[in-house]
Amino acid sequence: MDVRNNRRDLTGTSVITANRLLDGRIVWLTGTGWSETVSHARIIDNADVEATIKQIRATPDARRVIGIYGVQLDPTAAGVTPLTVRERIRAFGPSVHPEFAPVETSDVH
């Protein structure tokens, strides 16, 4: 088992992420590569996340990113969501609600 998430159940389903090494965005697996987006994660039964894990790296896409690790979801969740509070911020974003972040403006310099 990755080193990474080792809250990961026997049973139950995972999405793989890892962080691409151009820019260090998250990223996550798809069917045909990486996405920013978590929605479009390919979703592995838990009994193949290592392997899959394994295989990825074999390729010479594993190049373009570093981390790679199995994030397991949520089972009662709606949607790809991961279990964990740390895995949900790496998908969705900070938890700061959008009234307490700074406002950005044009006039600073």
Second form
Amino acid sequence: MDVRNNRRDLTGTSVITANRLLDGRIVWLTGTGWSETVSHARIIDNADVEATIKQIRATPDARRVIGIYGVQLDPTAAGVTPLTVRERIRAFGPSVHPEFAPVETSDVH
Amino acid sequence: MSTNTATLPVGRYAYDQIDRTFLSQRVAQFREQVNRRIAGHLTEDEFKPLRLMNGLYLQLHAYMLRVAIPYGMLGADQMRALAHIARTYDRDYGHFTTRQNMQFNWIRLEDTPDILERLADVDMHAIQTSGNCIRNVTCDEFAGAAADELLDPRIHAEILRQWSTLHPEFAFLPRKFKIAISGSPQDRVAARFHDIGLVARPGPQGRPVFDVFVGGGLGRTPIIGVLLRDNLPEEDLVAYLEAIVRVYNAYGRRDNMYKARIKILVQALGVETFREKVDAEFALMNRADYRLEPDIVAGIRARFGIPALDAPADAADTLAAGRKADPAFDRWVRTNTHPHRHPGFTSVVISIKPDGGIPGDVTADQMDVIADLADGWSFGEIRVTHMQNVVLGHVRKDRLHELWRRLVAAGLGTPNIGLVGDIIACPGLDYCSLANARSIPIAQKLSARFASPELQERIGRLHINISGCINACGHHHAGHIGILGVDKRGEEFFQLTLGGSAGNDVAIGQIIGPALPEDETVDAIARLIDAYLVLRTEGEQFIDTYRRLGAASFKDAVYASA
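Form predicted alone done; form predicted together with its partner chain now:
All chains and molecules follow, beginning with the one already shown.
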């Protein structure tokens, strides 16, 4: 895995992300499944991220996604906002096409 | 095989039933692989090399499909198929790359076999647009049309395409392998920045000979290719290239992907030793098996449609009158056309760099417009350039004014070719999973800042290249001004290089100082260009002034407010 995808502080919080197998879209781990909306993501202490990923990978559901990793959150931002530019672009869409931003829905699957 | 010249597509190689059967079988094979992946019978590790062999990457937001455009040539029918794919399977956009290919950024894995089938319907595919194999061979965007051309490079580009496609020895090279070919004394293909760069010209008895450059490239370790062999006879072209790639395949490093390109091998062995090994391999080969006899070359050439160039005697006069009457048209002709070998024709470069736009991005509707204009004005033939623009190769001079009006109406009439607005930029962090920083917003801001056509012409020839990471897809080392995105603790910074060039005056740009924060980069480049306008002498272009003065004067301007 790209070293950037594991770059987290010892403290702080993260969310867990992946790409969906069928269409490649970015998804975020919620309490009950995966959502395309980062604001639905379950917030996890950094100390628990690796164990949570291990748990997720052990489930049959993990076959439906690719490349599961944790994304550090910005503690100063309003709402669920990744810390790095890269992950903010993944969460909110390409900066050059605002119309391609993920549509906020309540779907979790 | 015999060919019906009346139905040959102009400018590109005409497929026959064998080619089409091959593509159809390949699509069926990939469809089965996708089904097995979705059903869970293949893991991602098992599937990844299979999808990459079909040009399918997993990028930042979705799958990305890279479609091959062999040596940048395609027909109006093929462009309409690409428009259909953009509209049906993507978000209405396609993106022209510096490898003369087209990429789609929002592809679904599930749809990919259908997309490949649609491509195969128009003799297109995505084979070898990824992976550690010989990639799409690139060539001069004015091939077969340029006034200065000595030899049409497309015929040999096609021969190399056929040689390299699914070559059993070269499907798993140490790293990807890129070949470019030019038939003009003006290097318009960056021949010395390729794994192999070929420069062709007529030799004895009119048969082509080739200068062979090897071991050039950009990326993490930018190196200018060295002349390995001059005057290589046409009959030995395939054998000699096979010898080069065999030596690379045998000795290229596989333990470290950052040191795996042929440029590292050539540097490690030294040019003389590398040449000795190639010559030894060449001497051992049964050259008769590889010999390109004149009838073989003629057979390939015969499957390229040739435009019937016929223009009224006063075509040039009509154009001159139009230019005199319309200053905006005159400016566009000055910047966006290229001399044609026929006096009644010209080659037109359609800028895919609108002011403030995304370099290389076209909408599905614009693709259809380009296809219609190609049908109406250039024998249905289209070329994609390594500068991320589009060329209509053969436009009658007396019909140029009407073409320009149509282009302007479609938002494709920007008069900036070769100027500061003609920026090369990779997709960067907005799309690419490898990138460290965004390229496109910097390109957009610079393009908007220098939108004035008058100002652009006053600044003169200036190539700005932007890459979002060290892999250098935006060829920043080759830019007069190069911009490299770097990551510092998750934030974007940009490092400037100056003095690069991909032409006959080939040079690698030099870093001038510390990387700049994103919000300071465009202002710094604007100050740099202002400094050039003050420092230049009569008739100088940016690269001339830089070479005369060196980096110091520009460095002061860049870091003035730091």
